[in-house]
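Given as structure tokens, the chain that follows is alone and in the form predicted on its own.
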Amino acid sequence: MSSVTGEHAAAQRPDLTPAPNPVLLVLIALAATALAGLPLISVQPNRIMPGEGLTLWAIGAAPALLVAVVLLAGLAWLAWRPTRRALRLALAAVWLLLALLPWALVALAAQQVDPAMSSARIGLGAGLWGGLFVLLLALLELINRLVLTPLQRWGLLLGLGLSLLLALTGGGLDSLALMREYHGRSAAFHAALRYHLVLVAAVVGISLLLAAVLALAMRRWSRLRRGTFSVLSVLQTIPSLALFGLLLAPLAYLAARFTWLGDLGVRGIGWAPALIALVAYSLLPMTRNAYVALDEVAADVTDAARGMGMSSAQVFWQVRLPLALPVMLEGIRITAVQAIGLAAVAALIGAGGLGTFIFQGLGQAAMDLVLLGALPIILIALLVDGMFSALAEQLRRIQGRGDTAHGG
């Protein structure tokens, strides 16, 4: 007892002092070389013609140059002597850069553009692409380090979100080149971006239902397993457009045998080859995970609820499917991540969605419009990987409590 206690003293003595943290340090050395170094922003006089990129120095913002250097510099001597205190003030510097960053692109934009020129526009650089991503992994790094609540995870982002859609909402952006693609397009994107939702939604839950149906066979019957994931894995492992392309002629050949199904819009192109080519993706990750989460539940936990007087139905719905849903919920996540990335390849076949903006972009060598489609699947998938990585943790939370209070 006595050797724990003068551990835990040590621990607690100022000068003992925790090593660098060297992964927030190249971090900081990356972003400061992408800031200074690389083009912020080009210049363009409408959308055809080239744009000219301009550093920090060339656009002659020494005084800003000044204050990220020494930003950076604060940042580097804090990771140098990471303590718990000096994360809490890097993640709050970390933090403030990404929050007045888009205002910080407001007033670039006030003083590059002319408002004289209807058609003028600014193209994000390299160099605050790159900043954003590295301050952006500096971020994610204080978050997991400082190991905060979710609660505060979302406090945080929430934050940066609301700074960027007060920057947006107040016009200041709309000299972006990427703004510009929006407003010109603004009812097409938004269509676009209902049609990739309830795709992406209607996969996740067809999906789910054939999962569990299957999950429950393999438990019954198992001689069903080793078959079931054979087909899987190999409907996974065929590229995406070569399935597309399989289903073109079954589709196509059922909607004009059956005419009820060229009604509903099933063709060899469009939506229902999109769905089906999806779910079969879906269903690997789907399945296995609803399984394992099935068969995984202890057995102790099931018998003592058949010897409450529990039926078969009643073990299942209030005792092993409770228990399954953390593992189930990380099967889902997954599909629902792949499923929004894979419905943008969709659009190559008419399936329409975000993806017809990325397509449109590469075929018009438009990286603006390209960015409009890949932004929001980005966004988006960030979103749901979060919200269900979350909703999983907390459930976990949930039930290890319940298992301590049971144990008390």
The other form holds:
Amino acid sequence: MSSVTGEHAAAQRPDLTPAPNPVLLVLIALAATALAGLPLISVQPNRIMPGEGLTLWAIGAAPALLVAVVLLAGLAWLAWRPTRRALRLALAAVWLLLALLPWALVALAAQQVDPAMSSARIGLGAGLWGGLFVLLLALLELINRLVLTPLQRWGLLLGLGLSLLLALTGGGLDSLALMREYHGRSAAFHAALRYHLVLVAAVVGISLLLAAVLALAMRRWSRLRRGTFSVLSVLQTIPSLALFGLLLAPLAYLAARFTWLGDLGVRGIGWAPALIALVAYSLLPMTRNAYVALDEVAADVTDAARGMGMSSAQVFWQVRLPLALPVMLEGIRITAVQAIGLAAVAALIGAGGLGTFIFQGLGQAAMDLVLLGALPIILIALLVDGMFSALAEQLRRIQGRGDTAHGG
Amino acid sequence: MADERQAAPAKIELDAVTKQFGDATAVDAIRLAIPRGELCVLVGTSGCGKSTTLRMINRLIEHTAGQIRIDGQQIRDFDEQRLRRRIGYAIQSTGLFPHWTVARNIGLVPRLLRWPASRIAARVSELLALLGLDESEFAGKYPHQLSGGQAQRVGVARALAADPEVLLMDEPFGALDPITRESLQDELLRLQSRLHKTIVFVTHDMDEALKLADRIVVMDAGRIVQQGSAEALLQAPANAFVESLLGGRDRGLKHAALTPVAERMRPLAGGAGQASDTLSVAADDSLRQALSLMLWHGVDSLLVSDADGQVIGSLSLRDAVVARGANS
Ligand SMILES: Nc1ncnc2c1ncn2[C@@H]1O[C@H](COP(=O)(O)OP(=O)(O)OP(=O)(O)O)[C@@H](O)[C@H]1O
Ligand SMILES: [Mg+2]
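Provide the structure of the form predicted in complex with the partner chain, given the form predicted on its own shown above.
Next comes the full complex, and the chain you just saw is listed first.
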């Protein structure tokens, strides 16, 4: 029963100075290499002309360089002797580096782009992306080492998001190629964002409803189980484009046959096939989790509940469902993250959403337009993922079944 | 008084009750009458139908044939949820709801019965006190924060919450270490001497049965092999199976464990005296403990003292081994 995961490896070592943390050291070395060796940004005179990559040395911003070097060196020193206190300091340093990154970019933009040249733009280089990626990994490593509560984790991420948002809305980053693309089509962007979110919400809502019905039916009639799961698994293996193709003819036929369907906007392409296909993909993870969650609630608990004189409805709503919730949330999380990504592909069949920019950008070989579609998708997916994980963990904590129930 | 008790209908009656799971007969036409206020223990080896019998009484399992009556009325005539709310139920794994606090768990049945909140709160405090759990410390805890013994106490408190007349307990102390188990057994006896519930208690531990039971019901393969008081079973086991359950050649010691020293000691002729450094046992210790002391110290007699440490008698090996009157 008792959980051992909360106890750390350090507890088993008799000496008090912990061994160097190799993961962190490697990440710091990588971050330093990426930031110092690879081009950080590229400056393009306009959208068509290829840009010229600039490394940190070429830019030669001495104060920024100094800050980064000091922070990274400090980090390496902390990672060498990772006591809990050192790890906390390291966390603060990594967080600071990440929070300062947008502002460093603001300074760079001001230095490199003449405000008079309204079409000049700054592209983000491999060094910046690499550094960002590695620093995020380091942040994750530290969060895991320190066993932070969901609330603390959210606080850290919110701070980073806020810093980025402030830098973006302040105007200092308007010369970023990404922002130039955004300003060129901000109305379309907001519409696509809204559309994407509505589509995903509809998919999650509908598949949750269907999954609940299926899971309850399977619990009632156990013979349904095999068949249902095989059908859902098969659905899952059909490639998304093929599924869209398969839906095209029947939907077009239905829309032509029943005019009210056509009036609703149902066509062979557009939102209807996208919604159906995304729901079809979502059903397996959603149903499986709902079923397993409801089924694995400890029999002795429901037995006691019935034995105390609870009605079946009371047992379900007050005992089975609340105890199943963490695992069901897991299903919702998987489904939502999957739908957020797949909805991008749905843009191919005219379903709209953020995927539109990705495919437009690919068509025009405009990488920054691709990013305008892809970055929000990644951010939303991460956000949704983190939110549901935190929620499920919080529930588990209360129920005493979480990995970290005894830690922290 | 005795006549009155005879005349009152038994609290729980099982009349030729049978349970079949498909073709298998789990309980086979058993007859059992449990008077009000009796602690009746069902014992037997694993799979003999103890839990099935117990769970038929609160209709978690519907019996296939025969009649089960509570207060003379067939349980099939009751609404099953209302029946269960009148019967306390405690099980080995406690079945506490992991997402509810201790207080909320205990208040479950009163809440189902729609007691006002203030009355539920008062009842929860009362039960926590009754079971020796400090309210300020335990009321807000979740089940996973409790030790096995504490969780079991909460389970018993939950079963007692709506003050049911009947209590069904399925190996409630089965998963506990011997010392905790023993202290919870003592606690149950203490509670029972105050509350006088009609209790059906399932165990496969004969020592537990001998210690707790007013009546022991020995089951084997779905049938009742023998029923009676601990004393009666020890004196005359019905067959080899009951005898082996009673520990075979350890039977003498099991019997000694049930007999208080006071029953066999010789009272001191010249009134109470001060305990000397000679070995002594307490009058309410068991004969088994006295024999163990003699064995360990290699002596053949002990002084017997009362609760205050006053010597009130003596016990020789012969006194311990041969009941007075048996040799005359
Ligand atoms: N729901 C059920 N379906 C089919 N058979 C069952 C069911 N419940 C119990 N049985 C069978 O009935 C018999 C009696 O089971 P029961 O649980 O009453 O035994 P028990 O005396 O309580 O044993 P234990 O000491 O192991 O708890 C067993 O053979 C068991 O396999
Ligand atoms: Mg049993």
